[in-house]
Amino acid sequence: MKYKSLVAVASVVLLFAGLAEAAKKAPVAKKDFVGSKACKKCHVDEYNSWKESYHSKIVQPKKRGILREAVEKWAGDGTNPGPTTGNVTGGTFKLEDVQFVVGSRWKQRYLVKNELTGNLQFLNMQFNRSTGKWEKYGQKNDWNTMCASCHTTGYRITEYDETAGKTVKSKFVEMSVGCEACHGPGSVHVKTRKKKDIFNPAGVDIMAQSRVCGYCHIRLENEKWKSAQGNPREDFPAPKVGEAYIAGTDWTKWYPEEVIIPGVQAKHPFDAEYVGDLKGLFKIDEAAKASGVYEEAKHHQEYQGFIQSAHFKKGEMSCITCHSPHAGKGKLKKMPKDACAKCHDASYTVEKYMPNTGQTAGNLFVRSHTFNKTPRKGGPGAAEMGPPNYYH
């Protein structure tokens, strides 16, 4: 009897042994995007902060998100009419046709069905809540293969034409920006719960903190992954087709050979002559030769102006030392209009040091990162704005 328990024992040990082999040899499981509900099981107060952020609604389904003074102002009085045609087919559409809306709080642009690509595409106007008028927009591209890399999370293209060098078909797992944005995926994380299986920008340096938001705010061309319509790109879709962008990576290091990238790649500086969409994306002028400092002309170019600014060049500061896309466990999100104060005095302001330079639409401009020593005089600032007065 003792020596049959002494083999069952032994027995025991080799399986479990064989089973810590096996386990070692085991590929890792691949991490996937998962969306941000997933996350809010553990992370409840961060997850409800994130779902105030803009972040969280830069694209909405209309019935939840279409605003109120637009839906008011569609038909208008017949002289500032909104929009009736699809910018990539030029096809005829109504307020009803709308599926999706992007952006609510200065301004909002509507998306409906490109039947020829089975994509999304732009209507011709956009509606500016600062003014209260409906402005053109020109966006000709299905916004599928063009915007929606930066608009949703967990992107990647399915389906590349080589030959005619257009995106065909893309894929995400979550529409605007959400917590997998920044944090990578989580799906090994949601079964560990391991802190090593996920992505925290606080967790790396200054700069790299500020490249996951850089991956976005930037101006590039992309002559790699061009659009439906056979364009150059203005993103980074992913280093290769079929996966998706992970936050964390240096994409300063992975980025094609033909994408153009102002500021950034030594062989494009900023002062460059740049043609095309990328014509125009700073001030150069005498003054800006001088001080080495070319502050942005166009909007969501925060990275390409930061990396200019003492503040990122000494590692002083990042993106998150001012903003916080989210708030939980006793932290109070950051109010960026007070950052300046915490380390100066009374005479540093954004209105000062961060001028209006990029015009985004009539009378709303955003404003520069550069925190240039002698900065110009920005354009006009429009009135601050209340929150979205949604339809529903």
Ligand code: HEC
Contents of the next structure:
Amino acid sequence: MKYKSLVAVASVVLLFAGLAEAAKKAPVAKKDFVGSKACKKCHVDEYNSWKESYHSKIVQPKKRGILREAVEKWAGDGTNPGPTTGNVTGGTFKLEDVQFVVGSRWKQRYLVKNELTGNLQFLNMQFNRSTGKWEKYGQKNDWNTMCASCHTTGYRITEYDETAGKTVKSKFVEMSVGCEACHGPGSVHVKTRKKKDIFNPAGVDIMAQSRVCGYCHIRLENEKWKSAQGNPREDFPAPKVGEAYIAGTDWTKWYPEEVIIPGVQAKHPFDAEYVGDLKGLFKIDEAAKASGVYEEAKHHQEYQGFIQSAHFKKGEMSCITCHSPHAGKGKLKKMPKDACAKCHDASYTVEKYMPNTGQTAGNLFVRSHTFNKTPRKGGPGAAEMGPPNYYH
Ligand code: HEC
Ligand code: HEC
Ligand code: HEC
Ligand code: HEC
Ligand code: HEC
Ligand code: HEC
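Previous: the form predicted on its own; requested now: the form predicted together with heme C (HEC):
Starting with the chain above, the whole complex follows.
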């Protein structure tokens, strides 16, 4: 039976149970997602600082988000041609067909419509800002079912046929990582303006703070929920069909058995076995085996790196000790690089202890967060690149 019909039956049952309940006491409004624009009028500083951050820019319409350098080189003189085919359907596409772009800081990927599913699929090349060149990109799943839960806000699966694994429909409230990705649904708070109606990551215990970020800054393999093409998802499912993940809830408690999350699940610890299970996620060498510290080998694994560090284990700090999306009136922008000097001597530098180990594109890497005493050598990172320059 399709989940959708199960949900429909369940909703009818719940509706009657709900009506009986409502007769006894006044109903409590269900919190839902309203989008970042709804927060702007009362939180201008937070809104503006977020707008400047990359969280607000991971997925953008082509018109405001496509890189100038990429457009200039698209087709060009033919020595470094841009993308031409859609990875899922193999159809031919041109620059005009691009609807959205993904990323702009390190690399950029391009979304065109998948006519078969109605979702968005990737083009076969990505632009690497470090080398200034197009390179191959082979993602053969729709963006909506492989990437969107970490790149949108209020994401939920609306229809899922487990037996076929191919009927997957989803929706979200906002493209990119909006306010409510970290603060939870705001519909009640925008009306009451009360503190108790909105989640603040700063108000929970130190390990729970890092989990707010860890939901996305992680890498996993999800055998339970499949993409529209029937492949294991690389993200979490929504807790149930029709429901969205809510910041502040402990996702480590509700993931299905079939999801492999190294380091997070007791039965999937950081160890050499993962070479076999999830290829290339962590650097497995003699040093790692001896120290038990497995450095991130790919990007968006910061949470899995960080939970291995003394910083995390001692309960001394969370992601938000060093990072904040906010600045503004009376609040300076947190510079993560300046944090070390608060607790360590000058020999503790970011360059020395946070090498660029997590690969994000050809010869381009992001920083390790294991805070390993004897880190391996890293590759080139984002520091050398300037801010992106958009075409329109
Ligand atoms: C109509 C005005 C209004 C809107 C719209 C609004 N807020 Fe607020 N918000 C407030 C006020 C007032 C407070 C301070 C409440 C207090 O101190 O009791 C607050 C406090 C907060 C806090 C701090 C809570 C804490 O525990 O310290 C957060 C986080 C927050 N808002 C997020 C949001 C988000 C996200 C949105 C959009 C979904 C939003 N707000 C929309 C008025 C608003
Ligand atoms: C819904 C998913 C999601 C959540 C939750 C999330 N992030 Fe991110 N984060 C992203 C994505 C996607 C990017 C890449 C944005 C880009 O490059 O356009 C990113 C980029 C970043 C960056 C680098 C870019 C920048 O603007 O500085 C930092 C640092 C960061 N996140 C820290 C955090 C912290 C700290 C938290 C928790 C308070 C957090 N993130 C929560 C998805 C998320
Ligand atoms: C589990 C959450 C998650 C999933 C799933 C995910 N991403 Fe990301 N992505 C992130 C985070 C977090 C970052 C930023 C941090 C980093 O790169 O280390 C990021 C960064 C990126 C960037 C670089 C952004 C920039 O400004 O250069 C691109 C491009 C990207 N993702 C594309 C994808 C694509 C395509 C998919 C699906 C195949 C995908 N992501 C799936 C969380 C995720
Ligand atoms: C990547 C996660 C993330 C996103 C996205 C985000 N916030 Fe926050 N927000 C935080 C964290 C963490 C804090 C705790 C204080 C801090 O670290 O600055 C916070 C604190 C706040 C506060 C309390 C006052 C303060 O500055 O400490 C308000 C209000 C707020 N956020 C509103 C917003 C609004 C409005 C948006 C969207 C325009 C937004 N936030 C987007 C993570 C986020
Ligand atoms: C809030 C204080 C604080 C900040 C900020 C901080 N550290 Fe630490 N750091 C610690 C503590 C506490 C330990 C654990 C020491 C121990 O195990 O006895 C530690 C351990 C380490 C270690 C493990 C090796 C060792 O000497 O134990 C490294 C490497 C490290 N920090 C690097 C950094 C870097 C790089 C930064 C800045 C990005 C930084 N730290 C920021 C408090 C801090
Ligand atoms: C002890 C301080 C510290 C903590 C704790 C910390 N970070 Fe970082 N993070 C840094 C520094 C320093 C950088 C490099 C910033 C720069 O180059 O300007 C960085 C960079 C990043 C980047 C961008 C990647 C890059 O190569 O620039 C992301 C994404 C990120 N951190 C996410 C997280 C997340 C998620 C957590 C928690 C799981 C976290 N960080 C915890 C200090 C910290």
